[in-house]
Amino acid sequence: MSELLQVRNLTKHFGGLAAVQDVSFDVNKGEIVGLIGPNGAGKTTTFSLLTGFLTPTRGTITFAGRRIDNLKPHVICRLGMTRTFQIVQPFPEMTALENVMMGALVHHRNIDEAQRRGRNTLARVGLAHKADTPGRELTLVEQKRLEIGKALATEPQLLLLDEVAAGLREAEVDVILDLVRQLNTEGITLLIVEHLMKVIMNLSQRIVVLDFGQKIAEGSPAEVSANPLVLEAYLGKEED
């Protein structure tokens, strides 16, 4: 597999603090990747990083092998690397097929063709139902949905998905796993962040582990949930 997003030496200082501190670690196209760790292991602040919402402090961010770790996030979207957010924020008064439509205007300025592209990405995430249906009146988990939505509509070749899964019933969660699968057979290759474990096991090929800003493993989800590093920073070490 040829490497989509290369990662070397990513750090993010603020202030006196190291949130990030040279992290490495590539995507590959095809890939489903995950980004796990502790709370405060910057793990959204990596992703800000990746997708222009912060600037590195330093080290180098390489996208389908253009340098875009000082470009702004509309131009790296332009390029085909998108996010969603863990809190999720439709427009609360457009419908979903207009929330949708702002995604396809990045690249599709013709409305016709925007409103075409929209109702096909509804359909692609379950809302095909909800169209004309205001962001505010939809259920947590169509919200959900219509996140992933808005940013399929920008025509991604990576989508980073920020917490997903977070706050859904176990059943919601089975019917988002089955939509980022359906979405990585199609092509998309993807780089999680989720707490579930339930989700970061069953769905990622790689998994990439950070704690205090650094990366301490890497690999399969049998290797990374056997690693003693991997254990202590989630349940602490054990006292002699």
Contents of the next structure:
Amino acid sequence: MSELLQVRNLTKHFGGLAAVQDVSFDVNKGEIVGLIGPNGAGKTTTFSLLTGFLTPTRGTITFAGRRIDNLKPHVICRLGMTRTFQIVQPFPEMTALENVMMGALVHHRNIDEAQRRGRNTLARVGLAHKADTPGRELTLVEQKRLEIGKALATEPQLLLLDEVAAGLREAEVDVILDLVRQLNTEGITLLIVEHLMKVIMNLSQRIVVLDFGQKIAEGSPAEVSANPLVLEAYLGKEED
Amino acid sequence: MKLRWNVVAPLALLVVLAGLPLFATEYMLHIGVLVLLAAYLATGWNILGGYAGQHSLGHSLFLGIGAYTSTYLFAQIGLTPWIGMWVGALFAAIVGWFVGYLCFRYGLRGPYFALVTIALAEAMVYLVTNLNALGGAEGLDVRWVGHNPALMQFEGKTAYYYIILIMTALLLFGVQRYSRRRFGYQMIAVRENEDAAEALGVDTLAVRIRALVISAVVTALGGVFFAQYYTYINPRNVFGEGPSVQMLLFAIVGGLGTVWGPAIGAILLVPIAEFARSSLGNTFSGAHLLLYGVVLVLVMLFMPNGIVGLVQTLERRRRGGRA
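What I would like now is the form predicted in complex with the partner chain, since the data block earlier showed the form predicted alone; can you produce it?
Let's see the whole complex now, leading with the same chain.
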């Protein structure tokens, strides 16, 4: 297996606070990797560093053989790594179709072509019937799907999903799970941040655990859930 | 084939407007020129302010650059404004690029960008007022050389009317066309959600700078027309706050970020304002400015998306509510 993403000693300081400290991990082509940790562990900061929204204080990020740690988000997107946002970010005045088209326009300058691809993508995330509805009028579930659709339309090699299942009901979570698996079988590599253990344990082939900005464990779902450090981070230390 | 009103209506309007000089009085033509110039400038402002969402409150900066460049070059070396207008446009593009780069690169947004544009336009008023080479506070005349199309000087108002009609028609055509292309969508995406746009591969900095440069060029060309039509410019009437405010006023009243909004705003407001000015000018000077203020407040209160926005909302309701 070849590495698609290589993260080495990634560090981000906000003033005196080390939000991410010396984190290293790889994501291989074709994998689904989960990134977990308690609140404030640095998961979203890591996402923002990987996608260029934040500049690392230290460390390197290599994507598809190329250093990307000083590139802007739009360049990273063009190279094939796209993120979704934990707090959904639709273009409120644009229709669902136009929202998704914005993703397609990265690689397809022609509007008709982008529109055609946009429709396909909307269908894949189950929003075909909402094509003409403005982004602001979609429900939260629909906006979550739209968020995936927008990112998907950029035709990423690596898709970073930030809590796409948060706030959804059981049945809706299952739909998202199926979609993510489907994307993976189509060859998209995924790095996912998720609070819901059900989602992460179900999907991930490998899991990286962060706590207070540092990597405390890495391994298969079974290994990670048996790791005493991880249990401690999530449940607190047992009193002697 | 289905009749497309958004193609038919503008063409019909164009035909009517093109025929206007056949029966209009000089005064009516003058109002026509004012309306078209206002429509043109507001449409140019709307590219940056409406589509890309960066509200410039000092767009007269570019109006003045266009007007002063062509007028100065004509006065000094006799260069025809037909060429001078492109020199002015080039200067405006360069200034626009610098302003855009400095503001947007260093993260000035919203009200801060607006303040910078006001400051720059206002600074130009004082700068030019103190530059004797540019006529100082007295301004510059466009020397009348008699009817001479090659120097953009015409007897009567008909030719001016057609020039600004063509400029406005071309601009509206361009906006209609490009707003439905990649760049148009990118501008809207930047306005709607910068982070999301950036995440989806939009170079948000480049898009904003480009929108500003295009808008600056359009405005500068309008400035050249302004100078040729009035044959006189001074620092306050081209670089001052008056033109800046009118551009955004018509765009906001008509509908920000719509193709036809700014033109509709100008068509509705300019004649009313001119009527107020001419009928109340002696007893109540500045009546038209008061009127602008009242209209702006009413629009903000009752139709924040402007006239076009209101029409769209009503249209959507008529078609069976919110999808």
